[in-house]
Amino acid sequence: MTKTGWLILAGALGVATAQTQLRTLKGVVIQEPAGLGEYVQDRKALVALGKILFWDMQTGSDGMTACATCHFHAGADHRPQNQISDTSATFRVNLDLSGVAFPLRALSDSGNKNSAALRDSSMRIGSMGTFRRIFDGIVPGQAAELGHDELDKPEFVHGGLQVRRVTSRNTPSIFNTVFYGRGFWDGRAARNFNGFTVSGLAAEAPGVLVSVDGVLERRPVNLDPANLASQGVGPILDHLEMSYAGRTWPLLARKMLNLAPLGLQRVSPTDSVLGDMARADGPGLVDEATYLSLIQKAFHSKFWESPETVEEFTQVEHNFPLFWGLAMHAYQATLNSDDSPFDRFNEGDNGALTAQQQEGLRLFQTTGDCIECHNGPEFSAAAMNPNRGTRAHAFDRTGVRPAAEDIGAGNATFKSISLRNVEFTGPYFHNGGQATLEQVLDFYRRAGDFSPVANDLRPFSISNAQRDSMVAFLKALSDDRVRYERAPFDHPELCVPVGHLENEPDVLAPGDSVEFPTSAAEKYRLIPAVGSSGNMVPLRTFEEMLAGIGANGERAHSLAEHCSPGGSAARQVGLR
């Protein structure tokens, strides 16, 4: 099909304008923050710094929790145990996820949201963060920080032992997020980056220290659009996600500047960004690649050259949130999946979509009217590109749960996130309440789960066969580079916590840490390093994980191989 033919088809299907029309992501302009050149001298070096920081487990207060710990699987999370939280009811910690628990709200008639509920749970399927601990300091050269257990969050304490706390929202993918105007489910990460917090111009920020003729001056930061920078500075100091309570930016900087980048993790020599720096005989990067040298290469000298200290911290330590945020933005801006079967079909390859997938595309645009919220090349009304800005339906009410449980962006509205690679990012919705795409479509067929919530959905009628066609189309939004973790989606290895040991069912085993005697013992599993050519097997879907499919090595990220939290996880396995 030619592009002209596609435009005709789109018009025939009632797609309103070229701004909302479904089309390939190829060629969509990625807006660089205006004024970025004032700070950054080498954008390639900035991407490398961002990838290192994103995957480095040493950044977490426990020396084991990276940004990637919650975003290692198609940009999302894929761990099966201790992933539950609930702000409305009690729940069992350390529970294994099971297919029989989904959907979290099950109805006697899946097509009627007013039918009797067979099961209803306010649980959220989130992501494990850190133990609840209070920050006591750092030891230079040591990744794990000083701290002490705090048992003031009893929902994550069982039998006198605490488990890793779990976020109250499901982890969305970081892929294609550079196209959003605002970050997080509730949009609290601002489009403008102030160099310090998630809130942009709405919050006070100290600015950055700039060396001017040898004298340090504070100057404000206002970079736009840079939602990924704003979002990036949030989790790292959050005392649920990555940090002990009380840690500060300068102390995080001091710790990282005294550590070898990725010092606990192997990097593939064919890594598309870091391969030239990978250490051939062990974890980490070559000696020349220090965090200070990486910062110096990426940023203009006026942001790091001064030896002067201000309130006991150096210029580099003070400016670390600026370095962190812009590096995160630069790296994540490269993680865009624009080579799915849908993209190739849109570009004129008539055979890229099967007849069933083409029927699903038709239903997606007509009967289902899914393009109201999932439109444009990004498949998200929350996207922002030069042709359309932020549009209506960027944040909507969907009736996933009663509004009182989570107000989201206000009045229980949540971001209409991209559907690209949705095959691999289950469970679905902000509460993780649906395990499969079939369940998601059943939810939309009945126009949500709760009345009289004034949601922004309306029911539609399709057969199960038509539903299957829509599911087939949604799977045609998967990019094979994501499926096999080929560049730019390759990455260093990672050792992730996957729950806690139990001496018997529902009886947590105590850990052996002298420093943290009330923390439960943990289990860790390996995510191997992968180079630019990717894996030999595809990623496992959430549905496959619940069914046990792929544990024999036929799927990547099967979480079958143990690893040690104390050092390189790929001790006896070859790099891929």
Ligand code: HEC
Given for the second form:
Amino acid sequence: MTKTGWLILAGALGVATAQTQLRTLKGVVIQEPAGLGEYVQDRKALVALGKILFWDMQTGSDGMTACATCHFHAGADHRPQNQISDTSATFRVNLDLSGVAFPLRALSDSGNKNSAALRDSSMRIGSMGTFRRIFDGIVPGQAAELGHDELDKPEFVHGGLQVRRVTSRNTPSIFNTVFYGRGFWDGRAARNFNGFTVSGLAAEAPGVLVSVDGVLERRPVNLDPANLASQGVGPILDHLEMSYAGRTWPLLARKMLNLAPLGLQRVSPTDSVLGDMARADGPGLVDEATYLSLIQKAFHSKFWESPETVEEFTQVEHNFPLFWGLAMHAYQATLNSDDSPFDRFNEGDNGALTAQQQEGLRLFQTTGDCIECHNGPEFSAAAMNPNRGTRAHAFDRTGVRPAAEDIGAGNATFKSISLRNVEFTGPYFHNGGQATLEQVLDFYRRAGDFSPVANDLRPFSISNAQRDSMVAFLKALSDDRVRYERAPFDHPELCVPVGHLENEPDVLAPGDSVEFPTSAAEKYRLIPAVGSSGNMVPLRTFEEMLAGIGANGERAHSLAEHCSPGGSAARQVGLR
Ligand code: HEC
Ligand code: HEC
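Can you return the structure of this protein in the form predicted together with ligand HEC rather than the form predicted on its own?
Following is the full complex, with the preceding chain placed first.
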């Protein structure tokens, strides 16, 4: 069908409005938080600060966990081991995902949700964060903080040893998230940023310290729309994701201000944002690029110039959550993939989609009625309209799991998440319960999994060939710059934990750390630095990882190269 043909068809169904019509993401305005100029004097420097902090492993309490540790792969995570959590049942700790049967709920007739269940599991495929440890302080100049093990969560303890704790939801991609009104699967990250917490409520925030004629004053912060700033201040102090329990913002600030940015990680000299600052002969950035200088460049002086200390902390240390949140927002706001085959087709290149993909697009809009919830240029009803209004079906109930396991945004509703680059973001849904897009489509054609619990889906009937066309269309939402990690999706090196060592099956090996005697021994793999022209080979999909495809170097992020998080081995590994 021609482009004009499907537009008319969508219109004829009466579903498409200017806001909800599928169309290219190119040219969609990225709304800057109103009043940002009050704080920020150099937006480019802010993006650089955000990219550095997002990728810097030193930000985590253990000195080796960055935001990127769970968002390094097309903005998501496809690590293979110790990625399971389950609060309602026992599970095999540290299991390799290749040993997990997908979909997690399997039916004797995949087209009928009332058919007998062959298996059903409440486990979630999440992302591992930190060990459960209590914060005891920082040592200036050292990335690893002081702390001690605490064995309080049986979920992540096995044979007296603890593993890294795992999130109770699957990690979504951070790409194209600036368009959302609210962040997270349940929308709990507010659209307005209060400078301090996720919720946006002014009552929860102390405000920012402003220097007025040499005197420090506290002023409230309220920036909108800024869901990525609100979201960004969450994980960094969360003691499952990045932090030992009890760490505080000013101490995190003091630690970071005394460290070399990205001091353990190589940066490509052709990095689209950091290339000019990259150190040629080792990890990190040139000497002039300190955290303080980056903050001073990005923000107006009244937010950092005071020599005064308040309760033993400097103005910069106090204002660190504001700097952090706005930097995260600015960096992630650059990560938009608006050049997929679908975008090109919509712009008039009729050859950009194959005939099969065009058929998939038609089914996506008609029989499947996917556009009820995955609509607009973002392929998500949770995106803001230009007037910042919300769309119907932003959060919806699709019956992925019973409400008792996770109520999401209430009543088991979850974000109608964007489908851009979905090829690379498996496993799917908030529980990570489906490994392939074919499995996702089987789920939709039987109108979800949980019945008779009401959900907002209607069953539909398609042949397997039609299902394959829809999958082919979903893959036309991948941007090649994401597939090959080209600018702006290029990034510094990262050494990621990929699970724990076992002496024999199901017996964890103890680590050799004196400070943390009950932490299990770990394995680490390298995600190499990549510059603006990207990798030679495409990213490995989750499905390929399960099938062992690409270990021979034909896929990027095959997690074959070892590294050591302390940096010594990371330093020895050459740049690609
Ligand atoms: C331990 C793994 C982990 C780390 C570390 C982590 N995240 Fe996430 N991230 C997740 C998971 C899991 C979710 C989904 C949680 C939810 O919705 O309840 C998420 C959600 C998000 C979202 C929301 C996407 C959406 O669709 O709304 C953004 C943005 C994000 N993270 C950015 C960050 C930033 C910035 C940092 C560092 C400050 C960070 N993440 C650190 C695992 C992680
Ligand atoms: C009634 C609203 C609604 C409709 C209709 C709908 N979706 Fe969804 N979609 C959602 C919601 C909500 C989620 C997240 C559900 C969860 O994880 O619990 C989702 C998640 C997904 C995901 C997983 C993305 C990821 O990164 O994990 C895919 C893929 C997807 N939908 C494809 C489709 C396709 C294809 C159709 C049409 C056959 C469709 N959806 C129809 C609301 C909808």
